[in-house]
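Have a look below at one chain only, the form predicted on its own, in structure tokens format.
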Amino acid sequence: MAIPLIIDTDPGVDDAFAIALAARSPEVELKGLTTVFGNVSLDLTTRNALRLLAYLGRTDVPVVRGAEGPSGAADVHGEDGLGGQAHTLPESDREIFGDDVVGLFRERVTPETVVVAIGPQTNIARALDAGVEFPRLIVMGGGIGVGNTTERAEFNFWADPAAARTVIRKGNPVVVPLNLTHRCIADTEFLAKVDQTLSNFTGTYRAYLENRSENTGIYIHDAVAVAEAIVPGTLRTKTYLLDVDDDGALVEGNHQVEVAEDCDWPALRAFMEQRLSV
């Protein structure tokens, strides 16, 4: 039986890869996308979600508009969130499913459902505070002693530290941190093998990283997290005692958190290349 999957997302270049990976994987039944502010504004993340699903032929998947907040990564993902290439996707005349994210979770989360949160944690925290229970929650966020927005804070946790703290304390998540995703690089060879439309989103992101390192590809943080939902056990985990501070950094704490520490990247890379090619 296919695994029911809901993705909470702020598309975003690596979000686009993650959504495509889920949409093209028969192991999962994609039950919905919930959008959140983050890489760009909520209006753009919602529009990008609708257009990505139209491109992927998945207009059956409902999109629910979630929490608003400040956007902060246009220098990485482009002003439109997709490297200036959102216009290459088909326009979607589909209406969103509404703006009641908590209601969608209440309606669609069953004991078999996996929720993967790959943006700021605001929607997930609101659902937890409203009493929603997530049987399996996978979160792309945080870093153990490493950050990408400040020295110690990763963007998704930094964007709403209070929400990230709620998720760590209440959500029993599997956290997929920068420590792992920084080892999962979609290099130029990878990008040459996958769907050209997806690859074309990466120009701004690649330029951003090239100006700061010798990396000639992109980090596909979010697709790594979604891969664990598609094939459980893809990532190897270890339990830590953690919390989130007021700056959005993962710190030592009193809450048991399962943290993804390793994977067979060559095998995962091959899996992604196969699923993301056309």
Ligand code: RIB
The other form holds:
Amino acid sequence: MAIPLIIDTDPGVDDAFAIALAARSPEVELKGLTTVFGNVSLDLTTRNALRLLAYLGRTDVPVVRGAEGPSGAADVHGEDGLGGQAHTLPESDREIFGDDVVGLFRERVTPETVVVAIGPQTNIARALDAGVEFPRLIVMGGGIGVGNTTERAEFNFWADPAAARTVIRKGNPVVVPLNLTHRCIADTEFLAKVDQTLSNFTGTYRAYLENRSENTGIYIHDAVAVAEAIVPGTLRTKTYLLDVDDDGALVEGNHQVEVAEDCDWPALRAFMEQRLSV
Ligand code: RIB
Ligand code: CA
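How about the form predicted in complex with alpha-D-ribofuranose, since we already have the form predicted on its own?
Whole complex next, starting from this chain.
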């Protein structure tokens, strides 16, 4: 029986790899995408979600438009959110399923459902505050002693610190932080092996990293989080006492949080290459 999966997302280049990995993995049944502002505007993340699903042949998957907010990572993901290559995807004439994200979670989250949140946590926090319970919630975000937007804060948590705090305190998430995802680099060899429509999204992101490091690829943050939904146990976790401060930094606190801190990256990389090669 495939695991029901809902992804809350701000596509976004690594989001695109994560959504494709889910769509091409029989272990999970994609039940919906909920969109959020983040890498680019909500209009663009929602449009990208619809177009990615059209490209992946999954127009059966509803897209629900979620929270608006200030976008902030076009320098990494490109002005269109997909490295300036969104036009290479088929246009989608499909309408969104609606804009009631809390209602979608209430309707579609079953005791078996996994929700993976790979953008700012605004939608998830609103659902938690409305009494929605997530049986299994996996969150890409945060960094213990490391950030990518400030020295201490990771982008998803920085974009809405209050929401990230709510999720940490009420959501009982598995957190997949930069401490792990910074070791998960989709390098040029990986990008040459996989679906070139996806790889073609990475130009802006690669240039951004090449100007700041020796990296010749991208951090595939979001696909690492989705891999844990596909094959539970992919990520090795440890419990910490944490909280989120006003700047979005993950700090010591009083809330037990399961943190993914290790994986067999060579094995996970091979798994992703196999699933993402057409
Ligand atoms: O910090 C990495 C996270 O921020 C990823 O989810 C990426 O897509 C951006 O949203
Ligand atoms: Ca993302």
